[in-house]
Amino acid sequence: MGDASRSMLARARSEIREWRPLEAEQQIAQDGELVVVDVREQHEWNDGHLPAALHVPRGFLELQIEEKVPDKTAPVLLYCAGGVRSLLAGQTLQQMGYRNVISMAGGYGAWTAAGLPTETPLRLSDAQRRRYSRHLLVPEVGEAGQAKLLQARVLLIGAGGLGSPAAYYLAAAGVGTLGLIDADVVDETNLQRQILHNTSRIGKPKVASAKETLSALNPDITVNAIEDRLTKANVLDLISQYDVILDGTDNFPTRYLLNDASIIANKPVVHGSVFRFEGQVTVFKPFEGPCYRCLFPAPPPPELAPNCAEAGVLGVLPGTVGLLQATEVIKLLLGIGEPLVGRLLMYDALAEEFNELRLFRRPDCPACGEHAHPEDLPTYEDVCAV
């Protein structure tokens, strides 16, 4: 190292605070505001990184850091392989207006030498890079996001009108494990809208038909076909195995049952419903927004809430609503955008019009309110139209 380089590093050390790995680990655990940024190259990141880190390569720091870390008052811990690039990156952040920048002395090498925890991201194969190439071009997804999708688990309640388009696109997007629970068999009347199935599969269990279709579309994923109904006996065990639940049911008892179990298990539910020419989509995220019982404290009389078999539905409508549900699922899995938490999106196919209602938690809601008891609530099986 020449004199100029030594002088540059000495100046950086005089301007940027440094933490040794053990101190950094302690601060990460204690300071919820601390942002950890890995400034190494992609191949270095792929070999392993700190569990809490964001990845912003040094060469893209000026272009990407303000998007990844918009709050310039937040403490930012930078690290590289050995502690040099992070010092220089710290100077750059200070020049950009960041007020509380720290570099990790010794970098990732010292962190691993100290036996501290690391994560190794899923590496995409060449075939996966080709299949998901359009995702990789989207900054909000990229390779890290696609790896998240491949490791994600989504349970779809129902393999019918809503479950069909949603499962199709989640499979195509590379969501690694899809669970489908449905006890019905394919009927000729389903084929007008339930696009996972076809004429040759009439009489076959819907989940078996769905698995055949989805596996042919994307052999990269796992499809768990669960030929059963969602009941009090199995609901908690089932949803505990998945990250996000997609509600494609068409009856009130199952919706109430799923709502209460999802609150107990702290699992987000992407809800959809259709009726003739109208559809609705929202996200029930426990403890962040309202739940299903906030909207419907009690079900309407059966004559006011017929299902598709009784009231009919435009065949393409579940496609529109199911795709919106799939979009919300992917947003939740990637942690991007603004999910429909506390917002009910309503679609009128005849007017080709979307409207939105704001939803609020009810303090007295028996499932999610101040004195909630979701473990022991009625699901109205005896009064609802099923």
Second form
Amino acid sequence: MGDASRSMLARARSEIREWRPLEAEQQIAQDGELVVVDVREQHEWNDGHLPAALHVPRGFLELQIEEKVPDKTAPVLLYCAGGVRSLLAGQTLQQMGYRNVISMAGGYGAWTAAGLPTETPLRLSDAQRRRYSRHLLVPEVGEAGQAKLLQARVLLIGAGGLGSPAAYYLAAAGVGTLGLIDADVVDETNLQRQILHNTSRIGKPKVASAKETLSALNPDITVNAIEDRLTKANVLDLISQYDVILDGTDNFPTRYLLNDASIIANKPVVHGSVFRFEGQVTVFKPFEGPCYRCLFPAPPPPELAPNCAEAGVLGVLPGTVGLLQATEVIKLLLGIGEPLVGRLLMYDALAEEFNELRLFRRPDCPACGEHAHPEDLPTYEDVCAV
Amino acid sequence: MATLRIPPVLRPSVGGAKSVTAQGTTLGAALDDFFRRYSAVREQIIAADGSISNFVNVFVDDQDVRYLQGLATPLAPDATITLLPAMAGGES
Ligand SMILES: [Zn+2]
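Given the form predicted alone above, produce the structure of the same protein in the form predicted in complex with its partner chain.
Whole complex next, starting from this chain.
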């Protein structure tokens, strides 16, 4: 360090308050207003940083700080690796009008030496940066959003018409763990719409076929193939391992089983159904919007149940509906946009028309109402299975 | 004249129509007009005690009539009534 640097530093020290790491940690715990800003370079940040710190590299300080810390009266704790750059950065902030600037003496080095907690951000590899580059360019996703997706876990009930397009795009998007539960094998009649499977896989378990397709598309993700039915015995254990559930089932017993368990486990369910040329999508988010039982407290008796015969479906329709579901999943995982909570979206492919109905929570809902006991609700036999 | 949207599962009972029109200044009156022509649908919509069945949700425009005035909900001349029965119709 030359004489000029030394005198600049001495001057900065006389103008900027300093805290040792232990004092800084106390202040962070006590003062909810305190903003912690890491002024180091990207590669230093990537190796670990203080929990809840903002990252504004010193080279971008003047350009970015007002956007990230608009309140110039808020206390701002700056730190770098050793406590020098943060002192100089503190002078810059003072010149910009920040009135309560503190620098952490000894910097990140002293913080870790004191054994204080740190966080290491999930780092995208170069290959991930390339693969997800179109996500990184979208501000609402960006690197942090992509990291969230890579750490997210989504369970798809059914690897069929709705599960196929949804899983395909969620895998492409880099949702890190996809669980697929389905007990069926691939049948020739599935291939008109269930695009995860193909002719050579007829007779193979659907979840194995799905895993093969999804892993080939994106080896970066984990696919849990669960060759089973959703039952009262496995539902809670299964859904509690995931963040969001995508419901692509076709029968009342599973819908109610999943609904009641999702209330207990507090997991959002993205619901979809299709029939010939029409489809429906909604998000059942426990305690924020209605659940399936708010709409239908119990399944209809057989004499009122809709016709159980194979209804037929336009092959592309589950593609449209499954992707609407996948879109809702991504929005829930990233916390962006307006999810379809309390809104039922109805799609008519022939009219090429979308309509929306408003759905409300029933205060007396047997699953999510005020005095509800979702754990005590009955399960049902499939009225169509007989 | 209100428009009544018929869900796919009930269409066989109304000759396949996707929607029909119905006369009435309240939901109940419009449904009665509808049932006069298609009596087979009544038991799917109305419970034994005369109220709306628990197995179907009825909307006037985008609002659930359970949170309006039920069958007494007044209808604007261009109202749309939507019947939403429980539908297993998924896609395994
Ligand atoms: Zn409910």
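What you are looking at is a predicted structure, and each value in this text was computed from that prediction instead of being measured. Positions refer to the first chain, counted from 1. For the two forms, the rigid core is made up of the largest set of C-alpha atoms that agree within 1.5 Å on superposition.
- Treated as two rigid bodies, the chain shows a rotation of the smaller part against the larger of 22° between these two forms, based on C-alpha superposition.
- Summarising the core-aligned comparison between these two forms, the C-alpha atom of Tyr79 is found to shift 8.3 Å.
- Here the two forms are laid over each other by their core, and the C-alpha of Ala29 is off by 7.3 Å between these two forms.
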